[in-house]
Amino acid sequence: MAYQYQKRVPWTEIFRPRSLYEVIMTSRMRNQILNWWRAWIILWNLFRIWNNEERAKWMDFLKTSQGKEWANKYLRKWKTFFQQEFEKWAGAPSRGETPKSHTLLFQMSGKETSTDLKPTALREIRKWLDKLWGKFLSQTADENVPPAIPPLSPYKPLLLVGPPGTGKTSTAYALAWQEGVMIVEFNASDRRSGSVVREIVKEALKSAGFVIGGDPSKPPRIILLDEVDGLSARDDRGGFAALMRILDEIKLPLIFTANVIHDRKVRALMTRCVTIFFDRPQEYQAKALIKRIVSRMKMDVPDRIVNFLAKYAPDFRTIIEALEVYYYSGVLPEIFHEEMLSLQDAIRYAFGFKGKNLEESISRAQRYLGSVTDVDPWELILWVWENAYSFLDHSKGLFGFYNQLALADYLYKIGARNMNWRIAYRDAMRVLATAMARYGRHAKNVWELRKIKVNKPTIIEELYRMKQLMEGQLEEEGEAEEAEEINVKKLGLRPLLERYARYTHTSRKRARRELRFLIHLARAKPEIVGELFAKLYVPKETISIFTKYAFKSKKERSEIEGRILNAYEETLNKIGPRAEFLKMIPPISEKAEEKKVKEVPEEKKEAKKKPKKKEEEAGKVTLDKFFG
């Protein structure tokens, strides 16, 4: 009998929650998610009412000259007004309380508000829309009144932010399964460039599609964009900018997930979304999950292992995977709790979380800072220096902290100069942790700390930006489409820096420093810079990258770039194209080189020299021939 291989289902899939009530989270978080979903249900029914009763009349009105005039004058104002009023009436409050409109429109399930509409809900929704339209018309006081209500604006997306493995993606799927709707996912493994977002994601968000089965009073699907902070600057170029532009056109609920709260894309989305923060599991939450797994799998787990996992496991996924390994092998895998910290969180915790005394606070700060293994102390000192002012207790004095920080920098550099890396790391990190523990402002909880943004050091930002420019990559997402038209992959600023360094007899590093001088000169005398670039034979594409790097204002950039290019063209016409003298000298073939090296008898050498002498003189390149 042939052996049949039976595939084992991972426990992360077996214990994936099938409803929001199976997800381990606080009641406030659950209520906020349900409020967001109910708001979209209300909006979905408003869309249905508008499509059935107002759309045809509005489209006919829009074809007239009066309709076009009214739309140009008031349509944007109406959409903004609708968004604000809908947020007040049906939006999800940040504290998690259920709005009064939800109690009015949705049925009760025990003591809680369900997601099923009452029989009278559509009448109440229509009544609210008519009342809102009348209120808007009273504010405009225009004689030209449309015969129909204009198109409606969408509601906010949902943004779930937190460390990996804390249940963000599972929450989105649990909501979809609970409500019986489809979920369409785009994650970090997919390419999400500007063109993909415009062509695929935009259509998925705008199109209502067909509702096959299910409840027609609820949206037919949810769009999930997973790990939005993982959008790549290279592969996903323009994707985030395109996504932000279409948020005002979506007709279906959209959920974002992100791992890093301080990412600039996440910060931008927080202003446009209902944001919910996920944190590492508390001990009681971890024990609740362990109890659920142990009961279902009928496991016998000692209390010491339960307590160890509850205290040190960094996320729910790690707990499930550790119990799976223990179930099949009887051995608990190693758990690395602090290594899950990001650099930004390590800085926050080292400043804000204190121990019972100073020594314990220093030990804590060292543990947090030591959890970041891919950053050397000097770079860590730069990060702390850049962000310390936001975390310091100013009543203790700023001079003492910065004096200690300078000492840490000095100790590290002295140890590095003597190649004594162990002592350099030990002494610098000890002084740095002491300064952060002593002068940092005490924080009551993690949310207070996470509200403070941790910026990348200016010098690191500048070096990264310069590296991108050297490689021909433009940083501005809004100009990504323009960059695609320019072949900058092999150019960047490298030709300018190399030729300027050769021209001034300096290093390329020094030339990079003198870019500021060239920028100042370009602003004051663009024609001189144009002449210089022509004499250096800098490619036009590199000039375009130089102006984009130097001047942020498009108006100023276009004016200066035009003057530089005019002087560049005039100078090139005077001096002519770059001479390539090497092409005039015939190359020496490899076979000829081998013949020179090869040993030949002296008698044959003498015989060969005489007949070939005239041929060599005829083929020889002389100065007279070179200059014509």
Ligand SMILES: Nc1ncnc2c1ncn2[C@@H]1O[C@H](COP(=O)(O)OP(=O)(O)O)[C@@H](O)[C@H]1O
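Numbering follows the first chain given and starts at 1. Only the largest set of C-alpha atoms that superpose within 1.5 Å between the two forms is called the rigid core. This one's a predicted model, so the numbers in the text were calculated from it and none came from an experiment. First, how it differs from the form predicted together with this ligand.
- Annotation: Cα of residue 567 displaced by at least 2 Å between the two forms, core superposition.
- In a rigid-core overlay of the protein, residue 515 has its C-alpha displaced by at least 2 Å between the two forms.
- In the core-superposed comparison between the two forms, residue 156 has its Cα shifted by less than 2 Å.
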Given for the second form:
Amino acid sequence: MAYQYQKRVPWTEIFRPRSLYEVIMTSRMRNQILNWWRAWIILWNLFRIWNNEERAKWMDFLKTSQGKEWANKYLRKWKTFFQQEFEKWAGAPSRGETPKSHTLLFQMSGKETSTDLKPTALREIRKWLDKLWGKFLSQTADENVPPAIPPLSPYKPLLLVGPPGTGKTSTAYALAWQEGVMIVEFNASDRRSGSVVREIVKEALKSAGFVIGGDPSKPPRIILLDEVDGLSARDDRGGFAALMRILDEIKLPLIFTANVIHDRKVRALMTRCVTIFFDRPQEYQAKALIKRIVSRMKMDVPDRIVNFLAKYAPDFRTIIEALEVYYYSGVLPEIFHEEMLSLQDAIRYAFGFKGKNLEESISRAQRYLGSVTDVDPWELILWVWENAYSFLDHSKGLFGFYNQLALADYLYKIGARNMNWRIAYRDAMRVLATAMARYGRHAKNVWELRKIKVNKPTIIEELYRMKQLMEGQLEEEGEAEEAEEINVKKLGLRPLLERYARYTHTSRKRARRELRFLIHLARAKPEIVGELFAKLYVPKETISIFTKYAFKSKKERSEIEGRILNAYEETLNKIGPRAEFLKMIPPISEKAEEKKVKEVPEEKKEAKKKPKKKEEEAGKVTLDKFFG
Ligand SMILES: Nc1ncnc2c1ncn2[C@@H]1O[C@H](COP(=O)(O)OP(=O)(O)O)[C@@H](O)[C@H]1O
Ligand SMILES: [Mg+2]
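Output the form predicted together with this ligand next; the form predicted on its own has already been displayed.
The next block holds the full complex; its first chain is the one shown before.
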């Protein structure tokens, strides 16, 4: 008997989804992926038609001087024209609805939409191509007309972006398996990028002509370029640039995956791909996976643990691995032992709770930070950055802290780009923890810390907005915003009232009442008002609107405004500018607002919404402070 070597297959492999329907994602994402794939099937058949019926004639024509002339003049135009028209006709819409052409060409049976072509599909595709060619010729209106259609250009690649363990690689494989298509994977991280690109081209050329075996109406291969962020790190070898250049030559469906969207090059890719964002699992999604595994393995897992996992596991992979450990050992892996802190608390504690010596403070800070598992380290760095000012011990000077923060950020990015996670996670977090432990203001009790508000970094909001924009969710709002921009001038005192209300946790109506107060104050002590405005980050333009509103006499106004602005600038210099994502509020006519206030008094509404208001009270900026 042969020697049997038994190796346990890890659960992440056992539970790899076999079809797109087993990958847990929203139906919109799934539709988008299916639509992308269908577009490629249509294109593949266009290629087949071209190869069989046009290629030879075109090649002959290209040898003639007439052909060369035509190609010089129009080939490029034709390619972009084709690309645009194809996208319109068969492309994957970002909202995930099915294009009409797909309904025409594919057998959509039952609920699960299929990728099998109808018997009439080839004829329809040919018809479309002829019509398109006719349209192009009528545009050029040249007497020199080619006897055949020139070569067609490819469709976009698919780009899957999201944190590790959320199913990007699985999606590519699931699609390939479900469709009976071979998948060729290039992992950018373990090869020299130049050679990766060369191989991709080779692979793509191999299939550009004819198909051997399989379903000839589907592309024979999907090319998967996993973790392109790794590739982009090696730009000195020109891998990424080369890739972008050859994107138009690759006549096979290409799937990219990437972990981060803040990489410049991933963003460049986003503009040329159908991009799908993978999120960390929602609780119900995590539960679905847990249920699947628990029932398949006939495990007995207490509800307490199911809920805990669903709530705190940062991704699907972690869930599977945790359940595997639980199955064999009866306990969850160690990372789940720490009590989980909210991000806000983790930041508060890491800054505030000191140990006996620096070393102990650092390891404490590190532990607090480490207990937050649902945030990328990079995001964590941003959170700390945004909130550091209010937690720092200013007597120690701030230069050292920001220096270390920059170092942590640098380390993380270097590590992440090279996929050296030891540097990215451990070292960067260590530097961050050191900075927090060394420069944080010592707190004696939790309640003191709780009073300090922890804000979300504005850049994260911006990234989120960008994501929504890419998914087409924000389109309408965006249009509205453009219209608002024209109205910015009409906003008047609104930005001031907005900010004042927000920072003092009162309603805008109340803020308007306190405006009278501000006017008095401005007359008596303009410097204090200037300082206040700077701290509220009131836009500069608003200040002159304010003085114009408040002081009718020109002489008085210009003097007061000057003094306010001086103090304003001085304070801003001290506290530094804030990169705020300004959301313009549409001007509402006074009347409309008055009515709204009558219906639901805003103060009451706010009180209902924010029962924790008292805790934040001390962190407020109120006028009282400025009188004190
Ligand atoms: N959305 C998902 N649905 C089901 N299983 C998933 C999902 N995401 C990840 N998994 C599981 O986690 C493992 C790792 O996922 P993977 O696709 O390699 O993640 P990524 O490529 O995003 O890092 C897979 O083997 C799979 O079993
Ligand atoms: Mg992967």
